[in-house]
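For reference, the chain that follows is the form predicted alone, supplied as structure tokens.
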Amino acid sequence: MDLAVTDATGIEVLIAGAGPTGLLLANELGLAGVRAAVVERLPRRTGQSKALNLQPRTAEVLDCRGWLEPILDRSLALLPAGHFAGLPLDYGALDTAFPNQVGVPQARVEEFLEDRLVEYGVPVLRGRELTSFRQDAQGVTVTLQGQDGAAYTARAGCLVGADGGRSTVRRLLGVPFPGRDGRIGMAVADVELAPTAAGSDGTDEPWRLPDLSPTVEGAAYLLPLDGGVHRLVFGGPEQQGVDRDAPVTADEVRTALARCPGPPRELRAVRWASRFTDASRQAERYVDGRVLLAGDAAHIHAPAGGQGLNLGMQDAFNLGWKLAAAVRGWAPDGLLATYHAERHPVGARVLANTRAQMVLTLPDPDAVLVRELLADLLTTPEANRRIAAMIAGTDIRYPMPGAPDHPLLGARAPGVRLTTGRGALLAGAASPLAAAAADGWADRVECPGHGGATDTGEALLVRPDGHVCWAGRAADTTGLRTALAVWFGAPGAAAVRG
């Protein structure tokens, strides 16, 4: 698909939504030289952070581009564990250089990603709400409404809806969003607390895993942030059957604080609060002509295990280089379709495991028995490692043509940094032979000659998103060139446009 545009605006990709998914996608496109723009309904950043963590795979994604260190500088803590419905998972056993959850507020991640866009000249147009669009064979025409009520029109090669769970893009596109409504109501709030008798407001306490053991009264836990603020997550009888848009009251917060373990807490102020449920839905397709969906616009689920922000950012990382290839004119046939083929099953699996986690938090006698059984199973290293890899995102393996029994084919290549946004051919001591075979793709594939491959003649071809798309002998130049054409187009094709 040719996604270039020739109209006066010059926008090749318009992204609706300036959350972490949309901003990471904009960075990926900017890195590839794509003329992108982001439109956002809100006039300014709220500073609110619904999510507070980066899972190990997301840390790898950011490190792959050289963007992790500045985010670590903004983090609050590193937690060497994850959890499944509050049951601890040991991340130290994972095959990753980042065996931690990075405790960092979503707002700080967004701030970093938005600031980076200045380098690429990608604008973030705030106070512009997408109200309609029309796609045709040449592009997408979008109507935006400003804060003053004025209407604006933009034209782009394609449109990406990264505008959240209530996505306007998805609704206007008419893509079915099957699943089920929420059955369990919960709330989240950032609160200021008075100091305890010991003289501390608790923000000096270490981060810890939440206790989600089911009780009749409901679950509630506090997590210290900074600046005298705590994150309070809670759900009990008072939150059931309440409209999701109803304000969270101070009395609800005080009742939840009384359920939290530790010394009594006095509420000073509620910074912000909102409600959520365990609703679970997924778009039937992520690609519809020139319009694509990513992040919460493509899937919603309960925030169990801390996977939501991470799932969306990983969508963006998978999509970015493929969309750039289509815009620049070198994408092989079917490349953009692999975005849905690869990411839809990953999203479906997250929806399944979050639903399972929510069942384990119900105050039901049978659910308690299942929870106790699972807790016992997770004391065994192999079971713990398997569930930990699922929550951390390090076990994702995309289907790839080639030898399916190769342990790396389709999996990520840990430790490979692709800061230019290009792919890589890792061939160890055999790099001259392999590099010569890949010469026609030198503008899309680097040949560093080290990392990930042995000196026994094995070679790995790694996509720009860090996943291995070919593994074999460096002497197999026919197989290598076939894989290069499948994932990186025809030799020299990138010179067509750009």
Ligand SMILES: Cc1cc2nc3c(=O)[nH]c(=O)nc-3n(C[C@H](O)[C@H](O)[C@H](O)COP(=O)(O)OP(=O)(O)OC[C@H]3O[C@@H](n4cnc5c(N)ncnc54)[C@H](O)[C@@H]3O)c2cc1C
Contents of the next structure:
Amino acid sequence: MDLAVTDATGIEVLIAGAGPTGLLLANELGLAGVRAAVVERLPRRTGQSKALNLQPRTAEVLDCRGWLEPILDRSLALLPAGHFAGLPLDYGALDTAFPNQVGVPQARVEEFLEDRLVEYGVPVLRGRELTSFRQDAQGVTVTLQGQDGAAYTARAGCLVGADGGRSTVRRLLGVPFPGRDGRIGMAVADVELAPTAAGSDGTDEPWRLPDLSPTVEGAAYLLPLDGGVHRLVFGGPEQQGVDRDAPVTADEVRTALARCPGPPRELRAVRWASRFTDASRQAERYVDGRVLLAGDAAHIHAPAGGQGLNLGMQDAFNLGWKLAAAVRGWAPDGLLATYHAERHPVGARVLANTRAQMVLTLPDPDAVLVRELLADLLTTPEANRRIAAMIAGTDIRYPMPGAPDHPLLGARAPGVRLTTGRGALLAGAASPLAAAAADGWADRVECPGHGGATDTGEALLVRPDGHVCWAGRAADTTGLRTALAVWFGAPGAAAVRG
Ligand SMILES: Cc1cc2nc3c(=O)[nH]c(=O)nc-3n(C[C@H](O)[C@H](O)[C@H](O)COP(=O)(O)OP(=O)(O)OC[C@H]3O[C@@H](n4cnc5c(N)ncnc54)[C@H](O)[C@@H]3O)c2cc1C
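Let me have the form predicted together with the ligand next, following on from the form predicted alone.
Expanding to the full complex; the earlier chain stays at the top.
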């Protein structure tokens, strides 16, 4: 589909929402030279973080563009493990260069991604809430409301709703959002605590996996952040049936604090607090004409295992290059449709595993038995590795119809750096032959010589999101050229709109 904007305002992609999903997408579009803009209803960053981690696949994604290092510099901890309903998963067994959860507050990831946009000249227009839009054959007209109550109109080639779980874009689009409401109420609070008897504020303690063993009092655990602040996550009888927007009271926080394992801690102050549930819903379509959904706007679920931000950022990484190709005019037929085809099942799987995890935290005697069985199973390395790879996101394999089967087909190519945002042809000794075959795609696919390649005569064609879309003999130039056309369009200079 041709998503070019045909009027003079020049915004090719408008993104609603400057959360991690919208900001990573804006970076991907900026890198590809797309004229994008982000509108965000909040007038300034809050500094608050719901998520505190990057899973290994998200670390790979950021490293692929050379953006991981500065995020590691902002991190609080590296934890060589993940968890499934609190049951430990060994990330050391994963096939990845980043076998850790990176403990980094969401706000720091957002700040990094937003600051990077200056390089591309992609503006983040704060204090602008998208309130309505209308799409037509040429583009999308949106209405934005400013802080002063004034309404603004903007025109773009297409619109991406990255505006969170209560997405206005999704609601206005009318896309069904099937699933179920929350059954379990929980809360999160960033708290300042009095020093322990030993005089420490406790924030120098190492990160541990949460203990989510079911108890009738409910779950409560503390995680040290920095600056004298702890993250308290809790859910007990007091949080059930409470309106999600009702303020979290200091009494609730004190009760939960008393339930945390370890020595008693005294509450000094609550920095911010919020409620959440295990509501679980997924948009039926991620693409509707010129309007697309990504991140929490496309799916909501319990934060079990720490996956939501990661899922959203990986949506953005899958979408960015495809949307850029569509906007710039070189996308082959059906490329943009693969965004939904590939990411909807990944989202559905996260919804399923988070629902399963929440059941395992219930103090229901039958659920406790299932939990014990699973805990036993997870002591076997293969079972542990499989669940670890699912939570880490390293086992995602997209279908690649028509390509010959290969163990790496559809999987991510480990350790590949694609800092220009182009795809790559990795070939060994036979690379001159393969490289010559790919010559017509040189502006979309780089051939980094022998780097990272085997000398077995094999070649890998890697998409800009690091997934292998063709693998075969480097001498099979016919198969290679077919795959190049399927994923990167027609040979010859890509049509680039000025
Ligand atoms: C308590 C809790 C703990 C969590 N912990 C983790 C974790 O450890 N790991 C993990 O991976 N995930 C975690 N998550 C989930 C994670 O925080 C979300 O999945 C993530 O924030 C989704 O990012 P997003 O960019 O899609 O949406 P959001 O972060 O919600 O960003 C959407 C943005 O859009 C803006 N916006 C909304 N409406 C409009 C509009 N009409 N116009 C313009 N702007 C608008 C909002 O102000 C916001 O800035 C947690 C969630 C909760 C609730």
